[in-house]
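This document opens with one chain alone, in structure tokens, the form predicted alone.
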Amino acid sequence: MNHVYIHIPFCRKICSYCDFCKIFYDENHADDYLDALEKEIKDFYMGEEINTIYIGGGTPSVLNYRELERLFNIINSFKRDVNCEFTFECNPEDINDVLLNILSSNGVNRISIGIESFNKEKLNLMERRSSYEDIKAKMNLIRYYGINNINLDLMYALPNEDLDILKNDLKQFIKLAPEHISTYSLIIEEHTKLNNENIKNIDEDLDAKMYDYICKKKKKKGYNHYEVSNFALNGKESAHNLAYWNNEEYYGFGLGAAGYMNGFRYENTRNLSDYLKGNYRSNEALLSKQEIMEYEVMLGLRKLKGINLQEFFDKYEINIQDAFPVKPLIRNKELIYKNGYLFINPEKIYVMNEILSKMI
């Protein structure tokens, strides 16, 4: 395992669409949580050199400065590669000189900001705040501290959103010139405020048009569409997320975190009381060879480049077409084989889940 994900579940407020593991921030809970996190890491980390670290949430930037210093003292137990990609998620309102000084002095070299939109109606629905001028100033401040790898999150396909609203949002995102943009079509999950209020998804055809516009616009502006929902300037693809899509093993630490270690996929408990008692795992399963190959296909085909067939054979000692019904999907032009790679037809990326269901 050369990759680490750490989950910080605390938030000042709960966004209406969020189904991630989260709880309201409380200083007493935060101290107890960091104690438990430190113990979990000591119990499971086996001393490998780490290539990527990702601190996500929740809202990691909600921690106060004392708690952040404690968190980084815990993280310093990892042996880090000299070129370790170290990502920290921030809410815009938390970004200031003190926070950035702590992050930069502890080796953070990539920041991900959950903007989601600049449209007031969308922000009100999501129960978030954001403004173009504020984000521009915050990004300049981040770069002042030497962190020049910034991701911005964009959410689209919200109720009452039309193509013009998306176009304006995307124009402003690109104008900010981040190195990386992650885009998410709204999915109304079961345990969210939007679901409780019976909010419905927009028309699928409009959703598809929005996705198509995002892909074409970003390509025109020099962003490489390297994964279904992710776009990056040359060389700024997320190394941590590529580890997931390449089906590599990784540590997941913290409440609700998922991990993949020594052939086991596991999920940590979402129950804070259990986690604080050291009962970290809610479930874990040792995967069969067939299950591991299925993950390889499901995750690998999310990449626009697709799956390297020689690497697949080297890993599993079987040709992919002998393990999965590849040939009929190639005949139907749902999959394409080219230059040693198998990938989803770019014209059919929007319906990739249907294609994957035929594969597996």
Second form
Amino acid sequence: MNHVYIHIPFCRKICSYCDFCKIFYDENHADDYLDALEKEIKDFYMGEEINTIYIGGGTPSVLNYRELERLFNIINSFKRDVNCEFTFECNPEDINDVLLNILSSNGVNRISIGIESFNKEKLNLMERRSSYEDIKAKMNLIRYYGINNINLDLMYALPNEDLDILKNDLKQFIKLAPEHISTYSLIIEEHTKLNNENIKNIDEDLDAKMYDYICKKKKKKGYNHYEVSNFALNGKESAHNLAYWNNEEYYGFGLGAAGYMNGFRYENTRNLSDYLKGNYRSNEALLSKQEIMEYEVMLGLRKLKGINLQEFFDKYEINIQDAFPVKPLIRNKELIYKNGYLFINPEKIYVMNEILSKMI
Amino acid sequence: MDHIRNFCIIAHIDHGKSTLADRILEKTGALDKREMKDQVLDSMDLERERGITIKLNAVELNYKGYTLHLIDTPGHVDFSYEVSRSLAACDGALLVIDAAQGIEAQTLANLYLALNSDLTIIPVINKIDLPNADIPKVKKEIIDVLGFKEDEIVLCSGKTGEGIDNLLDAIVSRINPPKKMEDNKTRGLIFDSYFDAYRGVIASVAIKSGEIKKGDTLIMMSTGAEYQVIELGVNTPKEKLVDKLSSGSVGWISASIKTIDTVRVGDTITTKENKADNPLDGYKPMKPMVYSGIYPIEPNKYEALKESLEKLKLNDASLVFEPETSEALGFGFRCGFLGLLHMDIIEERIRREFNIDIIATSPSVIYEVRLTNGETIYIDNPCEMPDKVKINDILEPYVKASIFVPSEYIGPIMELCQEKRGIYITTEYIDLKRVNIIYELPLAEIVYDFFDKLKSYTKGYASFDYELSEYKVSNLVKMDILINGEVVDALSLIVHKDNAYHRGMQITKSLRSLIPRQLFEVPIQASIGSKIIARETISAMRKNVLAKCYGGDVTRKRKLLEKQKEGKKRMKMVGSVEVPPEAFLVVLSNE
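What I would like now is the form predicted in complex with its partner chain, since the data block earlier showed the form predicted alone; can you produce it?
Whole complex next, starting from this chain.
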């Protein structure tokens, strides 16, 4: 299986919590950027058949009509599997006929919308906008163009948020009936406006209570909790994201993108002028077998289904219990072994770092 | 002999003793300006940083045809025995008083020690260049409180050098030359010793009678141990080798001595060639007053810790230690110290010079326990306290403390001392504005938080000194601390029954804030016997997860995880609970 991530770093405005690689959109830069991106792909892509493509940002939907055509022109150089899952991230305000026409005619079959919330206070803090009615209309439009796989992002555990606010948000999200919902608690990252303003996380107990509520509610509404922060209707799990959690290799193209190819994990430069000059990679490291196995564990246990022990053995020629101190954790009921899978006790998924740090 | 003057400088901390010593060295030409490193006598980094002198040094100086020996003394109450020994090596003392601060607790304590050693005292008002110097006031204090005459007082500034000539003249004219002993047998007073990696133990000695030559056979009079003299020398302050040290001189001896235990401060050295029958007065072995357990945070550093203690002991005979095992902390050492400062210094040197992370358990005094079977035992570790039914009485050491404060603080000081179970003795007025309040206090309370409290009660205006007085019967109990239902031996302590409830609450509360949440709920309890007297609960950890973990940040998130793992390394496992090292000091702090 082969996967491609493409990063479009441009944004019309910068959200207060975002620590991804992003820069303000301007047309001159966009053209130069697409030139560099085209060259990067030409230099590194080895012609494999691609199973998933994910165009993320930044805000890919900020590109204009001409730039989008150019982008898809570049992407068409990938040899795509017929069932290729092709995701494009959109900001709600960018969704219109022109955009959707281009997306659908170029094979995009999954759209991810960063709504985050419908609550006014939450939106103010994040410095974002959205409304339920607008999103409802946009989703209808997306489906009109035949794209019937939609993800909505929901963010919770913002300062001053209480359980009622979350319940209300979640209710509206579910009512919109997306195929997939990603739900993240706010992380106050370094070098973000929130951090600079010294905003503090909400109480740990309330945060955990919110998470429990989210899990229960979505399960009740037919969403499968398949990864720590991800929920999907049956068969609509994100194949691209699962590639990460299955520790598969993938190309990462674009400013600040990360990739994992031929045993190397690499990161692209976050410096635009370096990138435009063709100095793509900022660092790369060849992983040892031990490190690869550690990634397998750290990523694999994010899936509620866990790690398939036979597959682990086939991949690494060692049993997981011989590579990691699994047994005491099973005894403690922190890990569970069942039907050939090793997974984190679902009750402890929200404290899984504690368990991971005892393993690796 | 008539042209020798042996003297020392005594002062309250920060009254400028070391700076004054530097200036004397400079004036007598022992060192020129270029060679002057500020405060030459304080050669250890730690000494410089804390502005105190820990190890003694002796320097030979020449002034107007006289040989002066300046013998440095430690300025802290913990080392009062060492002070008294170095005073015994002298015939006179400069009593240095800060021109702005006036007399302080240690001024008086040091004066008494010097008077006991029969020294000629020259009162010196130092730092007269300070803008807030109040010479008339300090003069009056010296006359009224210490009983000197006005014309005895020398004014000077260690900083500017003003008055140093007068001071040197006073040393020569007022201090007596060393006394001759009638039998002229060899007697040298050991007033310091240190370990040199190449030459073994070097003893600093003041020769009181007779002489010691290269090749002589030394005899330590308290133990009878014999050694061959290899090298003799004096410090000027540069080391200078000599062929002999004769009556009245002060210098050092090296004799291939391997362990510092055999060179005991206060002991008398004689020689086989000219053996004295009786030693000089005043020798007593040093006894630790405070004990604490020292454990490496990483168990595999045990050997390194052992080595570091052994190395420190080479230079410090007063440090005692023996292996100890704690269920909570594993293998470590029970260490005895002369006092709190001594303990602080040793712990800091282990961390700094030997680079070993350690946990020190809260310090304990030595309790005298009278058992029902008539036996008396001494314990320095709360864990060793026998069962209540076997105990008749527990006695604890008391100290006689003098506290110098401006008189407006009499109220707060009395309140503090009362709270610390003090017994009021008396109040002496130094002048209209300052008093010396004398209390008897349990040493355990001083070891606990008396210093900090004293500072905050008096805004730092109090000075404090104490000496051991006697053991008294107290209503003491052993309190245990339980984490997740298990007694943590390293946290057990002995408290006065009236304070037990309060301390139990304090300790459980601080432990709750110091111990991070675990995957399960952790009760923290304080108990006396089987009775729980306080309880706090650390609720279970609810969140520790990487919310988002996608292609872009996989590597960075793994680093985050590694950092968390690194943080766990320093934790001590108590049962299944991860406890940070700070938690073991909780018994000490009162927040």
